[in-house]
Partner chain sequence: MKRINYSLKKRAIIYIIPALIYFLIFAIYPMIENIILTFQQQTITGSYIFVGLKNYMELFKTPNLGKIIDNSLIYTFIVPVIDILLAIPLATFLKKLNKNFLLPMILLPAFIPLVTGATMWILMLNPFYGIIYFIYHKDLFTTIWSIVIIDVWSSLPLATLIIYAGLKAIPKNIDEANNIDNIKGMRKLITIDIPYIKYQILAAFILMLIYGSFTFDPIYASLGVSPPFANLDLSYYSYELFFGGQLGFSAVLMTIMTVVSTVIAVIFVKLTLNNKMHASKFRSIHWPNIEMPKPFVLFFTILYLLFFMLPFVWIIFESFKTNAEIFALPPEIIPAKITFSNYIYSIKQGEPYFITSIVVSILGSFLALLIGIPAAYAAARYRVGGIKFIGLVLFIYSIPLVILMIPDYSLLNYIHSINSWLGLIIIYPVMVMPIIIWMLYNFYSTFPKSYDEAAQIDGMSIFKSFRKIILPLSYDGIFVAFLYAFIFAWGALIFPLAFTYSEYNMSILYPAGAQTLTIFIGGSLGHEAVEYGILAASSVLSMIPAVLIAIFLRSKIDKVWRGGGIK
Amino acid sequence: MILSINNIIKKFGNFTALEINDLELEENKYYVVLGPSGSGKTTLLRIIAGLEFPDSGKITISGNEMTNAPAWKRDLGLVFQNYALYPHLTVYENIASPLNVMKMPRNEIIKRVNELLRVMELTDQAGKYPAQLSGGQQQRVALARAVIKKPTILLLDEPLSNLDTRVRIDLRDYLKRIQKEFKLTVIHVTHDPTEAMALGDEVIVLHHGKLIQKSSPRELYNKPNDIFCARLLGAVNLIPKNNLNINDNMDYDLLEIRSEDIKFSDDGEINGIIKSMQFLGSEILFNIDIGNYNIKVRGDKFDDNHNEGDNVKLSFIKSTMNFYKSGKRIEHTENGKFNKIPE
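The form predicted alone, please: structure of the chain above, on its own.
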């Protein structure tokens, strides 16, 4: 393991910002730490970086205990959301600065800087200053500067949050490219679920300073550990048991199914009425009453057959459903059979 975190607790006054029992990360993987504001994401990153120290617990990096080691001893790269470039240095000089501090031979500096300029598509910007660059270009320079010394772990604190949607999507490609090309271990903090799923080999979900789930994006989306994780990843229907009779022999409170896993079907088992529609470009989001309870259904953008006020029949893709008891997902082995929806 390249990083092990054991029994870490961090408090600010009486507030417990972080409490993680065990978290282990492997080499050459892209990890994304996901959670809302106040979940402990940045506190975790700062403790790994050595910018904060835990009240108790142990941090091991590459087999060496680093719990109370200063940041400069940890061989980490760190990129903030505000770029933190040197305004008086050119793009080339900003990227080269860590190697100059290390007094690396000039030929090696030139080789490494030119390689990163190529990978980040900044070769034609090498002589410019930060103020002459776009936000996306500045962030690429900041990434290149952090990567150039080949850190043991690259830490990214909300690196895309200050950029517009199109630039964020482009920079996601750069991030994955440099992680694979330079075989980096990356820990990337974000509150954006789409960003987390697009980038992460594994996603680490924090809530109130605690580790809720650590899994692949696919597993997190399809099998969330609890209702918090289910809601975190977008449009999900959480239907109380008494509003949808299914698997009556199971002891559960809520049935969860995502909006894309409900289909219009002439022989569907669920009756509903379309209450409203939202055209979103790539799809239509339907709000449907299924008996004193509203659900969201994602439909095809070319759907001209359904309108507000229509009575419809729906089919649930049963293999995608999850069941929850007291907020936690419970395992089930049977798909169940729908009964009549209560009037």
Second form
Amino acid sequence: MILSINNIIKKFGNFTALEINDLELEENKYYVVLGPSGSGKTTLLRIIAGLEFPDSGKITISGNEMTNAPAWKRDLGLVFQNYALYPHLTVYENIASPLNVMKMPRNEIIKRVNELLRVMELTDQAGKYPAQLSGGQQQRVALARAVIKKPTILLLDEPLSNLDTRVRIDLRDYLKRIQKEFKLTVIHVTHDPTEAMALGDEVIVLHHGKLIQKSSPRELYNKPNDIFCARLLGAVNLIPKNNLNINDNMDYDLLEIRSEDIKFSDDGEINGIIKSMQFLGSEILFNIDIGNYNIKVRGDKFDDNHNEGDNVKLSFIKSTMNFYKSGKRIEHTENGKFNKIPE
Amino acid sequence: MKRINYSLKKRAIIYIIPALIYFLIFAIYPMIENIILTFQQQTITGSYIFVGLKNYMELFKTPNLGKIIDNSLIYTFIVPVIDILLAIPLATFLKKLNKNFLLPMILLPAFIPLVTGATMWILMLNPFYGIIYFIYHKDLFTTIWSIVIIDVWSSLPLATLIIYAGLKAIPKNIDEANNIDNIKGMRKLITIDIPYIKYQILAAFILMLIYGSFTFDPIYASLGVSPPFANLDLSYYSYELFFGGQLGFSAVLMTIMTVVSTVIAVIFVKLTLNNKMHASKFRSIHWPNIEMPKPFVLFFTILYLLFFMLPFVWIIFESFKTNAEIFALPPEIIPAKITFSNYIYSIKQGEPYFITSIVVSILGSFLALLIGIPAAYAAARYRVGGIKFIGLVLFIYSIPLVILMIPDYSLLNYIHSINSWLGLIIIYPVMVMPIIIWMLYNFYSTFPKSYDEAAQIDGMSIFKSFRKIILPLSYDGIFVAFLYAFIFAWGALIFPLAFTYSEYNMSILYPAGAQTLTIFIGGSLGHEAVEYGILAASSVLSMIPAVLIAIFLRSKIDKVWRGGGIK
Ligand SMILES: Nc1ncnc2c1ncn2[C@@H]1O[C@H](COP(=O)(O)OP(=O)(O)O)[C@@H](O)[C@H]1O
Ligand SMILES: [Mg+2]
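Having seen the form predicted alone, could you now give me the structure of the form predicted in complex with its partner chain?
Up next: the whole complex, starting with the chain shown before.
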């Protein structure tokens, strides 16, 4: 374990911003911390970095207890949400700063910085000041400064959210490449589920300061721990129990099925009327009334057989269904059995 | 309250310790020592003996004490009231006219040494040789109103600036909403603006209270031209007693002043540290809802400017006149033939004083920066010392320096630094460090935390990050603070008066003597053979730093002074 966090509580006044019982991270993996604004992501990152200190609990980095160690003893890299480049230093000096502090020999510093400038495609900007750079370039300088000392863990706080969409997609690949190339352990904070799914080897979901799920993106998508996680990505149907009469003898409140797991099929068990449809480019999203409930169904973009007002039959891919009781997903054995087919 | 990491905070304590120790020795200890002194008397051999309440009994034996207390009360209450009454309209005009060049002009009286300002007024109001001859033939300096005028003239700029800063900070959308509701003129000022800036008005009032209550410099400057006791106040009288060796009784007066100023200072500190707004009670009255026409605004602003600028114009004219012109009756307004001889003599005679003032102001301010910057940073960034430390700083800022005189004299005497540059350099931070710390505390409070945090992540300890990242990024703020400190130090009178007795001996190897330019100027009117032309030239020369700084700071003035101020 490169990082373990045990029973951390962090309060601001009476407000508990973070409460994490157990979180263990392995070396050389890309972790993404995902949660809405105010869920405690930055607080978690700052506690790991040693810029904020927990009220109780324990943090261990590479086997050393570091709970109250100041930031400069922790050997971490951090890219701030606003980059926090030193405005009075050039790009080169900014990147070299951590090495200068380590009192590394001069020519070694020059060699390392130049190499990183090349990798980050910043060689031409080396003599400029941060204010003269574009957002994307500043972002890469901040990244270079954070990785140059080969930190144990690289922490990124919403590194892409201040950038245009185009730059963002480019930099996503770039981040992943840097992580592989330097064999880094990365903790990347974001509020964007797509970004989390695209980047993370594992995704850690925070909600109201609590850890809700830590799993691979696939598992998060297919087996979300609760309704909050289920809703994070893509269109999901959460149908109250008595609307479909599926697994009636099971004790649950909600049934969840993704919009792409419902198909038009002539021998489908459910009847519905198409209320509206949205053409999204790569697919069509249908809004279908199935009695007292509307559900979303994803259709093929070439589908021109179904129109508003049509009566349709739908079949559910039952193996993908999840069931929730009081907001939490429950394990189930019966694989979606209709007790009674609704009219 | 937020819990701050203890190890960081402990480390950062080192930053405020020097400032704390300095204040304890040179400002807090003297106040306590004064109280002890009130029960003692110095014997012929120089040792102190306990005399019980004897010194306090002096209070009832001093025939002029009633007059002195009356004068003190007038300075204390009349000056701030006039200040506020004049400052509110002026601040409103300034906001309406929105001309940036007006601010530095209005601020000049506060920037130049107070002794110089007093001298200017004394020359201008001289019933025979001053410009007042054309209006009024009586000598104003037989009354205390001359002192009140000088006090108002020199403190009104700051009062105006504080209120102006408040008016400027009224959010645009409130002004716009008022436009739509058609609330304007007097009605807007009284029902909307004044309640909104109530805090600034109160702060200005308290600051002016502090300013007026311990009036010293104008009394010193006018000593030669006014009858005895005519305008004396507690502050000046206690200095006279100290000067005359009546330490015990002097300490009694100083202790009284300490108590009074502590009460005022506590109000000031409370007010400054919790800037809250309350609802207004003036809304029900129907105030005139008419905008004052622009020509009127211009007219009144010009009147104000005349009040501020006339003494400058007069003294500049005087400084270029020959003796014959100066003493011509009726007075010549504009010199017929410009002569530079006054300046040449001024520099010749004043050289040791000029040198002392330059050296001592620069090095004294520098010492204050050295101790003050880390303290301000630690207090703002790590909340070291919390609100208590900043409260202490503001408290020392608002006490009159006069009360520190006796114990600080003993302290400097103990390290053999009386009448020396070193002595003044050591003691000047008492006067300038509070303003430096307060200004930089505000500066660092709005300074992004992330630079320091990035430096920590890069592996720098908080000390290293302060040196390598924070200091280079705050040169701007530090420079402005230095200029203000310098302005204070340059105009200082009480400390040089109390701790020096001769001019610099012009020896480089064995420098001795440290009387400042302010003494050179302020003391000359007392002499029999006073040379008005040379005095005028010296006064003009003493204003140069203030003029330069006012021009340099013109764009930053209202930002820097917000919440803070100058004594
Ligand atoms: N220094 C602080 N003082 C008081 N409250 C804070 C502080 N920092 C964060 N918080 C609160 O803690 C919660 C979590 O904040 P944060 O970790 O920044 O969330 P996120 O990064 O997920 O948006 C928020 O409600 C925020 O208002
Ligand atoms: Mg955040």
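Numbering follows the first chain given and starts at 1. Note that the structure is predicted; figures quoted are calculated from it, not measured. Whichever C-alpha set is largest while still superposing within 1.5 Å between the two forms counts as the rigid core.
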Legend entry - CA of K111, rigid core aligned, shift of 2 Å or more between these two forms: yes
Legend entry - Large Cα shift (2 Å or above) at I273 between these two forms, core-fitted: no
Inset, instruction - For S97, state whether the C-alpha moves by 2 Å or more between these two forms after rigid core superposition. - result: yes
Legend entry - After superposing on the core, C-alpha shift for P87 between these two forms in angstrom: 4.9
Inset, instruction - Report, to one decimal in Å, how far the Cα of M120 moves between these two forms once the rigid core is superposed. - result: 3.2
